[in-house]
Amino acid sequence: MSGSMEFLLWTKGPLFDIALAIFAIGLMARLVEIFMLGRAHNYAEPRAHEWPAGLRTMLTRTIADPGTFKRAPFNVVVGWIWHIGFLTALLFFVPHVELIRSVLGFAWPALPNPLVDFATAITILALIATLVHRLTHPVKRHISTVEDYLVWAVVFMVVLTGYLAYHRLVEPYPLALGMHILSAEILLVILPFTKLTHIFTAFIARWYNGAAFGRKGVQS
């Protein structure tokens, strides 16, 4: 028990500080890189305002259009399921809300534990389904990279270890909780340097595209 407790204290203490620092510095560098790219000045007279068009595209691109749903219903449905489930567990589980409060100084009300537990279980199943689909779909299997599988594995381990720790399915408990925290810290470390960055850049890209098309008077 003493070894597992030391491991837990290590993950909750210095390792968490290191992971948070790498995450913050890495994400800031990526965002600065994106915004420093800039864009060439457009001397043409705008046909519409950029901001409304950009905000509209942010909303419309978040919801799959009928054509996309018809072409790839599995991607749309299962993707929505695991993203919503993951965010529910991340942002509305009581211990996570308290952690956010301790870091940011503010937070929001948490959801009941049974609801978060259900969302977590559904997320695990959805993530397994996405892996099976990637491995069995000939095109997806061909274009998948090591990064794709790495990102999947890290996200899956975060959710799985959290579920195991909550239900105390791994003993001793400090070891289970430490593994969950370590998985989350690995996620923080790789996030700025992998496709996971889309968590922060997706809406920026959607606004940019919508604004550019809106200035021309066409719909994105």
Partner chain sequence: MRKRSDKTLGESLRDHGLSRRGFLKLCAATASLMALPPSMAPAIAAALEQARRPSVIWLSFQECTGCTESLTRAHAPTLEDLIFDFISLDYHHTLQAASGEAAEEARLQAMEENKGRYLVIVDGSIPGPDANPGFSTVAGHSNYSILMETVEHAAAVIAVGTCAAFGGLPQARPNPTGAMSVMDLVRDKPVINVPGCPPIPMVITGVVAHYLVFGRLPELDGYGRPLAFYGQSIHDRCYRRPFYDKGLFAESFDDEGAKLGWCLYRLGCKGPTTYNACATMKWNDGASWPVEAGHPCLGCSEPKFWDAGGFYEPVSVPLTLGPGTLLGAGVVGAVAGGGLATLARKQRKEEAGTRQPVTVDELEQKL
Contents of the next structure:
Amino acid sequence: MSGSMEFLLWTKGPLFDIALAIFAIGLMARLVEIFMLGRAHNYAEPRAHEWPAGLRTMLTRTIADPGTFKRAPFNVVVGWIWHIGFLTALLFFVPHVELIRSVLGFAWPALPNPLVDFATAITILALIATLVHRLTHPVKRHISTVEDYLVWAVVFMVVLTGYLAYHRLVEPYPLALGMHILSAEILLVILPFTKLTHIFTAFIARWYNGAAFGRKGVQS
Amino acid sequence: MSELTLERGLAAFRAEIDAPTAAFFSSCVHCGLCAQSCPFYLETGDPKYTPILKLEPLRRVWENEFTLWGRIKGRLGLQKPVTDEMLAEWEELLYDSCSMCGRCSMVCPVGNDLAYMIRKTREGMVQSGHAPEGLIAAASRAIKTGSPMGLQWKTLAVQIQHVESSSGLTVPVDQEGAEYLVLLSSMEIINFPEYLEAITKIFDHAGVTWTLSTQCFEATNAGIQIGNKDIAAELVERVVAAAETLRVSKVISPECGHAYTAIRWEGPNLIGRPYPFRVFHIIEVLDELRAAGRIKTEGKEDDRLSMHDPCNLARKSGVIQQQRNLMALVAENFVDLKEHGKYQWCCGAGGGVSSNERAEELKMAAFKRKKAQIEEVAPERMVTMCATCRTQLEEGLEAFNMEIPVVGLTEMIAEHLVERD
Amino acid sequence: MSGLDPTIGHPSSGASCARSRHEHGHALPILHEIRHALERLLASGEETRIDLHSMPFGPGDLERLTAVLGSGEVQARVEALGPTLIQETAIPGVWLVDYRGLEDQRLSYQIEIAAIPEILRPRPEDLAESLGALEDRLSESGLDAAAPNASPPSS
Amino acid sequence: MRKRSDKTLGESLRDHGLSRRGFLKLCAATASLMALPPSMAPAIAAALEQARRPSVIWLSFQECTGCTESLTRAHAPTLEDLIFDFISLDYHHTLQAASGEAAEEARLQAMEENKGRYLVIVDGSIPGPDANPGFSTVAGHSNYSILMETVEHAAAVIAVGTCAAFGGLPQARPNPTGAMSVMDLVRDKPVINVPGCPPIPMVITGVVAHYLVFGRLPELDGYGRPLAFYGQSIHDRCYRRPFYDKGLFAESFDDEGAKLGWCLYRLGCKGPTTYNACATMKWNDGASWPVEAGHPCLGCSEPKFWDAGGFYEPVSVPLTLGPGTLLGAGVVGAVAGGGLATLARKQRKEEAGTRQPVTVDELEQKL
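Alt. form predicted together with its partner chain, vs. the form predicted alone above:
Time for the whole complex; same chain goes first.
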């Protein structure tokens, strides 16, 4: 393929700027939209403080309650696997760490490549499993929208192209890397406008949930 | 004459959307786990009962009018509007197949409080004229007669006479300056009059000053169940007025789940001001008396007992340990259901489902989850502390030919009081 | 391949080169390739040449490789377009062939797996001319004319 | 001298007194040079026996003579071999003895005598047809016109060095001279790109040797580079690759990892995206190469390498973005979201003012 290096530089340059700008605009708009709506003042006498309960729920919701785990083990386990795998690859792969350092001005230590590679492979398998589950489970099939499949496809493409690029299974490499960066840019662009916002808002949602239950004396 | 319209409904949806709602809808990933926590889905197997789907009308208003992307979609003509037809279709999903038990709010991995949003969505349903007839009738009776069942003071007066003659104690009525104002539910007065006798005995035993109010005896709030803050607020105002008239410092909500959440958590917000008194569930009061050593009991039930936690009391109000403390006082063979407390399963009748005759079939379907839980531990009797739950348990167990009597916890405590000299 | 253990010293990388103590691991695949080539040589007589120039060797890799191969009994030198140095390794049939240019710079460095390295064998065309070459040399030397019982030249 | 080009290379070499063993050795060295397996030596011998020395015209445009410097350090075969035995180098600014009009005359004469058969080697980029022709001239002629005139009857063009192949340094932003590459301008002739800044000398001679031996162009990649030399990335042939795979990286030029020879990715190595033969052919008579010397690959054999991000920024780092952009866009988003939310709040407030409470009468209409 001719022009693969130009393609890579285009994805690394102007397109990345545009994607990140749309991401930042969209995400900030979403967050401001949410917070500016506010909550009505609550006159009911609280049983407990809402802040600590909200903060706890932000963390505890990560783990399913035993009953839910028993009723939907596939959902819980596969969801966990691919989220962890995805985050491992996203946040701890050396090139990604360097990218984060360049965009944010700071970063953290990376993980050894074989570990990230393993996590990525597992993520790909788990993502395929989630798609099969979405297509076959009656509830998931019923509630799924075009957006759900679109988001799946974009996330899958990001992981798959990353895997292909790392293993240099697509030649020339600049094309492989460019496709990976392009996929990631599509992900960034759609993130603030799709359910992918949950990456950020889930923690807000959990806090509100934990706070609402917490002030009534229940750790949700 | 004014009428309920789609426009009023949409305005109500808009008014209900707040920061938590926006955060919740932003976060849903369509994982479907909420269905795994919903007895209506689990026992019917119909995916249309997936909790998050029930909120679709509210979600659409949020997306269309409260998000940047929704506005852009609007410009492009891609918005999916909320229509009257849609709301008509959703009426069953929002009322018949949801008891607002809040179990989905506990398990949603992104932390969505779905029950909170169901409550909000019902506001728009009422304003647009899509509330079920059974609940409309109950709300109308509550406003007009003071009781959702149309019960009047004179009926209660008869019950009071019975209690007084069988216990030899006086039931205080309109006693100004008493510590507690006791509220009742119509269902209790009709189905479980033993409750009134039980608290009369216990309060006498513990030396508590209390009173009923002729001005307002009803604790339940049909406005909360149908989902309308105007009606709900009016009903709360009646309680507040009675409590203020009698200058009590504490108000006791009876063995009724939604009555407690209505007056304890929603009430002050409905009337827009804090109360001049505090609100307790009877179980909270009894446990406080127990802890203070003011309840002396003798003897214990020796049969195998288990307990049903009412959703509104346990999961939605944090009263979980209190009833277990009280059980320990009077039962030696108590066994909890496997999933209990904040993770308990709904009996299927709450959230207005029991007042909605149309939902009878779904109500009994949802009960099967509770039935399976009961079968798992095979108790000889069930104990609970909510008249609606108790009625549902009795009806359900009978329908499945299970001979497991259901008793109220307050009565059981009353039976074991040490006789005074 | 215990011979690749970095703790085993080898003559070509002395203590002066601490860097080469580091294992880059590129000698091992070549050794495997040599093993397969030897198997083919033994089975079918097929010869193999491996160009060490095209190997992505790091510092010390080549030294490690030659240290493992060791040195055998034969050393040869061919003078044609500069010198070519042939060294038998400790493994019979495995040769190191170092092609050097007129200014003694290395042109190519190869491992040859063969009974005799190609460059040591006379070219068939040269071989065909060898009898003639000998007779030319004989006549030039004048030795046959001086012999007592030699027949006179036919011409 | 002109007579010699009539002979085949085999004849010419034998005239030099080269023995058959010597010829065999030459073939072995040539195979190695062309990055072909040693088993190709007999085929090379047969081809070389019949090959004729082509006329080569070397044009230098916007360049630094680094490519010629590199070529004169080619060690196998020596430059002398190349010039006197393999090719007939009829024109080269720096190397030819002739000067002035005689030099230009030599070029025109070679073109005339070898019409359709000569090779043109170009180093340096060319100010394009739309640029000021005065930016670079030779003997009063613009680079562009010399190039177009010379390639018209050429058999093929070899663009040596990144400037000729891809525009290189002269084309780096803002490209003041409107520099273009050979393949930008020459579209009707085969163009072989031998990029690198400079290219590995053996690669230059190897490509010429390939043309000489096989009489045709080598197999090329998407950028017109011979696959034999540019078929694999620096990263894939790097002896430090195992450290990348293990995740062992030098973090600075003087840390323990650098001393232990670990992977230079984090120090900006462009090896993963760079296709060249440095890792195997190396430099300075095979003595070493940049990565072996502890410096990251700059990616000099790739298009736009001057504009492809900082030399010391890892490959994954975006080219222009910084925290500022993110912050700026965030502010824009906040304003947009805030505006929208304010609008929604205003509407809600208005509606709250006109909100009708639900009455029992209204409810009962449904009964």
